[in-house]
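Next up: a single chain in structure tokens, the form predicted on its own.
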Amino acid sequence: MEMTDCTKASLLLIYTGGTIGMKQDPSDMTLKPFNFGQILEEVPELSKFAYRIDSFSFDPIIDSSDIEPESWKELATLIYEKYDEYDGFIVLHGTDTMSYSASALSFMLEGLTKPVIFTGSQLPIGVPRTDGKENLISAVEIAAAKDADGHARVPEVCICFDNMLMRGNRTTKVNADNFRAFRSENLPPLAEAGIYIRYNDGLIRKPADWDRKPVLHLDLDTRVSILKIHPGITPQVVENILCGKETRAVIIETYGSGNAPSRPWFIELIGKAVRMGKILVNVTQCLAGSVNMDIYANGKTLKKAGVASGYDSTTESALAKLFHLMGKTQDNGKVTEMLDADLCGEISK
């Protein structure tokens, strides 16, 4: 382990909502949020780091099921405005939509030179067996870590959960009642916390210019639908989603390496949507692996019709990427072209 001096690190702890910030009220035994200004009282282990840790709570706090793009804008703007004051940022967030939020911020904060680490818990921080303390302590230590040159060790948007640090836009929540709630099947962890924190430096993305403040992107176009292919799917459902008047883009969750039905009505509806100018992106329903529309005839048919490959992107990341790219231009053809680029480590090419 490479030892560096982080004792003077300053961190901003941002509480958006979620289980980690709950305590049991002794009067009625219900879970209620506590004042995060008193975080050192709840997690006294943090004081041993000798970091300066400031806190900020959303008001009102947001259940992660209610997270919307406006929440991402508020969060990204806060980090941008406070960027010069802190060495790193820890975002405490509910687990249900954490992968969506981490994916979104990876596109909204372009050219990061400091860590933005999302974490949370499956059990409230006041419960004896909580996973919240360990997740938070690891996130804080990683957010403060610097390399031998004094640069942030992990200048990315990440999720830190159950001893794993994962690139945020590669994650998916896979378990509702286990401490290992997230997986990143198509990219190994950026770091693993054991006796020591071991960093996978070869995978960590570094900025082109360490002295440049990130570019903040707040223009998001959310006119995206998701079509999950399944046996027995009807033409009416497919047409409603692919050709909906208010839909600008559709993520098609296909089988395996990018396969979908070869029935004439399905192919005709794909063609109709393409002729309407819709942006169609193919991602796999599988947790691991990549779309390759050159392997099977069904996949080749989709590619020939004008469906773009999402490669090994998660659905959460594909959604955030479309929101971001569509916010940059009204030219759907240009968006389809830009989808092919790896913007912030969200796909492998």
Ligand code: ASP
Contents of the next structure:
Amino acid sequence: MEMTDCTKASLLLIYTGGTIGMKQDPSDMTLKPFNFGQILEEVPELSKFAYRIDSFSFDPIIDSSDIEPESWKELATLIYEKYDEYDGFIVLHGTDTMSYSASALSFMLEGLTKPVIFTGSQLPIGVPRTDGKENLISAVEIAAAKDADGHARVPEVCICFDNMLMRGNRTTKVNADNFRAFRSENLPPLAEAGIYIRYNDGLIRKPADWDRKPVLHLDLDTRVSILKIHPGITPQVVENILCGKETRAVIIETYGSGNAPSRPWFIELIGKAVRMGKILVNVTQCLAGSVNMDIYANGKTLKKAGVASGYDSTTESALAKLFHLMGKTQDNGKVTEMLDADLCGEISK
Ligand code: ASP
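Please move on to the form predicted in complex with this ligand, as the form predicted on its own is already shown.
The next block holds the full complex; its first chain is the one shown before.
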């Protein structure tokens, strides 16, 4: 039986909002957020761990459909400021945009040496059949886990959901109803919780320097649009999205391995956007697999026109990567160059 002594672990539980932190008010049967200072009362199982668990609640707490880059900055800054005080961080977050937030944090906290584990639930924690307790308990155990050298077992930004620990920037929300809300199709889970938590150590990223504090990146440029290709898409719609004055980069969600229409008007508009200096990134609409613009003529045309490959990136991660890279430099050519690198495990190359 695999055991690590984490009895001294200290963790910070950050509540941003979402279903997990709600409980039913018996007076009117509506869902209301509970006071997070009382988390141990709501989930008494946590005290069995004998960890020190402090909590911090966003004010106001938000439905994650209201998450904005400002919230990511608040979250990343909080983790950065409290970094030396804790062994790991758990972020309770609504499921709707959890993949976006986890992706963003993975770029904003460069060189992590401690776990940042996002979790939430499909049913509120106060409901008898809730998935929230299990998700939270697994997240807590993983955030406290250390290896034989005393280093964090998973020094990454992850999502822990339905017994799976996934690299955050590889996830997508795929189900609005059942407990398996997230998938990481292009990367196997970093850990699976059954009777034991089985870590996939070969996949878990390790920092170059365990003693260095992460670099905090707060500059985000959000001038990104997403163009989802579909049969019947019109030149006007494509032009509005590709060549919009306010847009600095466009994620083109293509078919299959990165294919788009070969019609002359479409290629001309791609060329126009490139001449305007827009950053164009090709990400597949498929849940699994990668863009490869060398397979089909339709893909090759995009490559020749100057569209960058998003490889096997999720759209959520490509968006966060663009926000981050565009925040670093005003040079669009440089951004396109940097997009090609795997910064924190977000693409396979
Ligand atoms: N709308 C909620 C949210 O994302 C759903 C959830 O928490 O699962 O905040």
